[in-house]
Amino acid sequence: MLERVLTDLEARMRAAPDRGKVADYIPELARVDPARFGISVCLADGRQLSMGDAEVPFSIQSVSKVFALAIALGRFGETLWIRVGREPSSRAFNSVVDLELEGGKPRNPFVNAGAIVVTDAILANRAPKETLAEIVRFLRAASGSDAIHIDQAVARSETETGHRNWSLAHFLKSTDNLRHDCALTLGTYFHQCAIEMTCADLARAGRFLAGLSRDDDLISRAHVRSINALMMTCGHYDGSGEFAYRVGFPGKSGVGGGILAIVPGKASIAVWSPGLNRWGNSMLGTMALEELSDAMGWSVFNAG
């Protein structure tokens, strides 16, 4: 049944007249073909089903925040929440308003300010190369793919144009919530966001969050629960409530058009369509996950 659902889904997404708008404020992402669409699903029985452009690499951008958070929780545990909150935001992912209202403590680890703090935490006075190597190793171990790498052109593009993130970093520094120099933390953060993966790799990398991975050493069950909860409530920024209502399971988006979605105990899903909606989340990716959820009955809010 799932294979038929995915085949039909991919055909409908290919034919969709409105595909959203690519993230043209990052020059390298502005060049991505908006007609791309890929989806890959890893199941509890070990199968993986993929359709469309599932083997085409793309910039995962803020989806990387999930894996950086996993590393930070593994290292610092509950003390991480001293520096970053766990509440949803009603404002855009790069807004400085909540940060100012909260006195320099980001609302959650998935808005940009929160992710910058998480990156700053895992730097822990190490060289950026070491920290980035740790994140890439984590992803390679979770996905079983050694092909995962950082796209240097995208990292350079973000460094040159990420003025809002520079302002967030300087505000965090002014409130003593950034331990390292702004350039050091942001350089690491920009390269983290520039990690390139395929849908197939990303779906496999998310298996530990769905309880499907055979490798239980990646992260504790308690931290898996925490990450899934935050993905549900905060993973799509100020569009998180809409995503939860329409799709009904945890997900984390990136402005590269990717979404990692988790159906606990059942599936790890990666979808990619570069065009974004008004919240900065993949338009067709969200639509595809809603249709998949409805067809398979995967919403965690289903009764019975």
Contents of the next structure:
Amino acid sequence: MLERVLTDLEARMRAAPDRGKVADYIPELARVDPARFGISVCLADGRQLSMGDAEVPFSIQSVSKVFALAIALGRFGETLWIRVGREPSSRAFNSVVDLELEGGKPRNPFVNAGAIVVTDAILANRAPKETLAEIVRFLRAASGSDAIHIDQAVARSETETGHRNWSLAHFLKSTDNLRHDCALTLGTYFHQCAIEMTCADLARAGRFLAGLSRDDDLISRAHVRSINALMMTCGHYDGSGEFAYRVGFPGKSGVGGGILAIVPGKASIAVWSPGLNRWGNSMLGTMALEELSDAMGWSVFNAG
Ligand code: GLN
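Please could you give me the other form, the form predicted together with ligand GLN, since above is the form predicted alone?
Below: every chain and molecule of the assembly, starting with the one above.
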């Protein structure tokens, strides 16, 4: 059943005439072929089904924020919420206005300002290299793939051009919500966003959030629940309501066009299509998840 659904889905997504717009504010990302489409699904019975470009590495960008948050919750628990909120946002993911209105406490850990604070938190007592190694190690352990790595060209490209993030970091510093130098925290954040991996690896890396991996040591069950709740309410920024309405399970997008989506107890899904919608989330990725959710009855809002 699922195999047929995915084969069908892939054929239709490949042929879709409107594919959205590839992110070009990070010059290296603008070079990615918008025709790419890959999807991979890990199931509770241990099977993994993949279609299209599921073995082609791409820049996971903000999907990395899920894994940085998992590490931060593991180290700091609830005290993290002193520095970052847990509410959805109604402005763009890189909004400076939102941060100013909130007095320097980012609305949630998935908007850029919040993710910069999370990265700043996990830098405590660690050098940037160690922090990045910790994130990559976490991903490798969760996915069982040693191929996951940081694309230095993408990291450099964003370090040179990411002025919006620089302004967020400076604002956070001005309100005393950044412990390290802006350059140190942002350098780490840009490298974390530049992690490159395939849909197949990303779907496997998400299994601990769906309760599919035997490996319970990655993080506690309570933290899994917290992360899924935040992915549902904040994972697609000001488009999170739309995503919940159409797809109906937690997801986290990245401007590289990837989405990690979690069907609790049932599936961990990674999809990649580089063209974005007006919220900066993968246009066809969302559409594919919506169709998959409908076909499989996977929305968590189904009443039976
Ligand atoms: N590195 C990107 C940025 O900070 C990540 C944003 C995203 O994927 N939404 O702008």
